[in-house]
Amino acid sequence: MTSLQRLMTTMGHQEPDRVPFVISVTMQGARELGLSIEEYYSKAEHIVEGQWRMFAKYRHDALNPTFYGALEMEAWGSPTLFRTDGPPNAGPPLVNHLDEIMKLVPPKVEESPRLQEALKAIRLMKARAGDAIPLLGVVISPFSAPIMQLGFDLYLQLLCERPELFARLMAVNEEFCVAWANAQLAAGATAIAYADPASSTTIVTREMYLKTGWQVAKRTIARIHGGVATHFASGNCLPILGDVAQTGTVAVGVSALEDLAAIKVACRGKLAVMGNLNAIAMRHWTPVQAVAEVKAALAKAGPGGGYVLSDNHGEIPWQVPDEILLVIADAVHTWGRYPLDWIQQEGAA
């Protein structure tokens, strides 16, 4: 099977030739390419080749042509804040007083320099790599976006006291989301994930997410011409997984915090999963640890189809080592191919 085939299957809640593996090396490719993490970020030949060589080397199952969340702020006339050992940041929020909501006009994505290289990324890397291997694009979520436009404690603020100004940014954001997830579709990105941690439990309550998030992503996926996939960021999701499923979404990054084997039940001919080894974590494992983290994985959720194994975040931190990787990508070679016999052996043991 092709890497697509096989991701496509597991979406379809069959069982490929093997669990696909998807790894976020987002920003490993500055270093393959001997460059720093702000100069590898310049330009989309840059990220090409960088993630390009990063599928070769840990023979992942999809090419991530994005760049970085704070890009999208860029759009919104923010500055991005750049680190030598870790991902870009946004820079001080752009809305300091609620009123300002008000002024607040969508960007648009072909007047967004940065924006348009992001999308040469895309359409490059579509043209090198043809139909055979899948190309995921991001976007954060309407309903996310305020933590960078407005800090967090003015997030809150607008969530419990102004309902009208949520209403108004909420469809400010929704039309910048709609346009930008379209317009890396257009480009060539297989599918989009849709990057939703402000809708976590570990965030909203349940209730609370119903009335905002919720319908925030119902009408947001509705409005993108492509398959989308909802990722909480490390955030806890299982209590709302039900509610998840019906937003348009074709499937769920979820925490290593969380059972992956309840949540695989709760997901079980409704959403694929994706996850979730702790990225976190991963800075320690040992060679022996991460082989054993990936079969756990693989043992909770592979059978029957419908996962893909993954990091619980969306980003592999600067600080793993490159050997992990290799030893994780090795695993899932070893152990991830179907029909998965040796789970109930080891059981059985």
Given for the second form:
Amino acid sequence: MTSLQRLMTTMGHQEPDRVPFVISVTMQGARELGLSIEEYYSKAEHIVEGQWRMFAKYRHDALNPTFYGALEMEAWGSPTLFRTDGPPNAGPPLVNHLDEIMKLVPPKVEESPRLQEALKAIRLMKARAGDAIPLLGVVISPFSAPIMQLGFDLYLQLLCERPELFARLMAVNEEFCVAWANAQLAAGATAIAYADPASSTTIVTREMYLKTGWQVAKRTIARIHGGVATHFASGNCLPILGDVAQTGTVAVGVSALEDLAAIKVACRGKLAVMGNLNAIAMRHWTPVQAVAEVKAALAKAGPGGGYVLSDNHGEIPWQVPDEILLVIADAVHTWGRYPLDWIQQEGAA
Amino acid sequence: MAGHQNLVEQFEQSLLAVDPLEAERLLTAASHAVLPMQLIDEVVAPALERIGDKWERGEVALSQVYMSGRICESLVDKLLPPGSPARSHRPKLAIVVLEDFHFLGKNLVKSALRASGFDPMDWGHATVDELVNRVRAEGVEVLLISTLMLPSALKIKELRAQLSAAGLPVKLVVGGAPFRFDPQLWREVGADACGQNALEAIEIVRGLLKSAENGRAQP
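Same protein, the form predicted together with its partner chain this time rather than the form predicted on its own?
Let's see the whole complex now, leading with the same chain.
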């Protein structure tokens, strides 16, 4: 099977030849090319070459043309802060007073040089990869983007105290999110990851989610012209999985702090599950522990398909040793082949 | 105030409903009979603790935790104005975000500390070098550090080394997402304690205060 066939089979809740494996190596491309993280992200060609080399090295099942989360904020006019040992961060919030929301205008994708650079990376990668390897685009959900636009404090005040401004902000953000997602799909992305940590039950209750992030997700995903996978970026989601399945998303990225087996049960037949290796703790895993973590995840979520082995956050920290990523890759290639008979055999032993 | 469970529950409900007027009415009515510090210890702090527990169980939203802290901070400022001798000025506390712009965790803990009668200095965000200089200049005894990103959390190791080299005996209390996902991390970076949430941070500060008092009481 090609990587695309493997992923499509599991998204259809069938067992492919092997559990698909999507390791979120993003900034690690800089290391591959001997560049600083800031230099790496300065050119589409760097991303393409970096991702291509890592695809050969880790033998995973998707290319990740994503730059970094703060890229979208650059389109809104906010600077990005680069560092030498981690992902670029959004600078100070764009909006400092809630009333400024009324003046916000969604940026045009075609007028943002940085978004255009990211689209160039997708086009170049697509030309190189063809149709056999999926390319995962990414958007920050309209409901989660305000964490960067306003800062978390001001956003929580908005949610609690200013419903009319919240509605206005969502309208603006939805326009941008849909345009940005569809531009990525038009450039060659196979599917879109909808990063929505603010909708997780770590941040809002189910009751609040149903009134806010859920409505936003339903409206937004319906206007995206391709497959969408929702990622809660380490946030919890078990209590809302039934609701998430109704947003039009086909898969969900879940936290290491939730029970993967319980999540798989809640998602069975409705949503494919992606996760949930602990990318923070991974930094000091031993090779033996890495294999054990992979096997535990496969045993909990692999049987029956509908599962993609991945990390819990959508980003592997810079500090995770290469050796461990290679052990994880070997482990999924060794233990992830269907049928997963070893689970019962080891359980019986 | 013993047995005023009903008041705690009503106060908690007013906080969860983000109703500052009702919260103030309840507290003002009770304040005629008791000292402000007793009101804080027996009504405000228990209500915040219950809300923190509910957040850990996924029963309330982080927005409710945050707004509850802000309401309580404001009410306690009225009961015990900043600088009031009744506030706890020991240990000398400061709270800060190391390196990045993710302030929510810091502000949650700051509100909870202030609502519990402590008076922390808010240093916003700072680099390692800036923190060493400020700890030295202000004579801070406990520094609470919030981080969201793993690289920022790892910088605490460098901070600890510089503080030790400078002979500054400040206690470091850390918190934030990386510490929730990696329970070994706080020891690795040389922190003295780690709070998984705002209420834990307060318990840690109280514990440090008690240890310091016991230390001073020893001959």
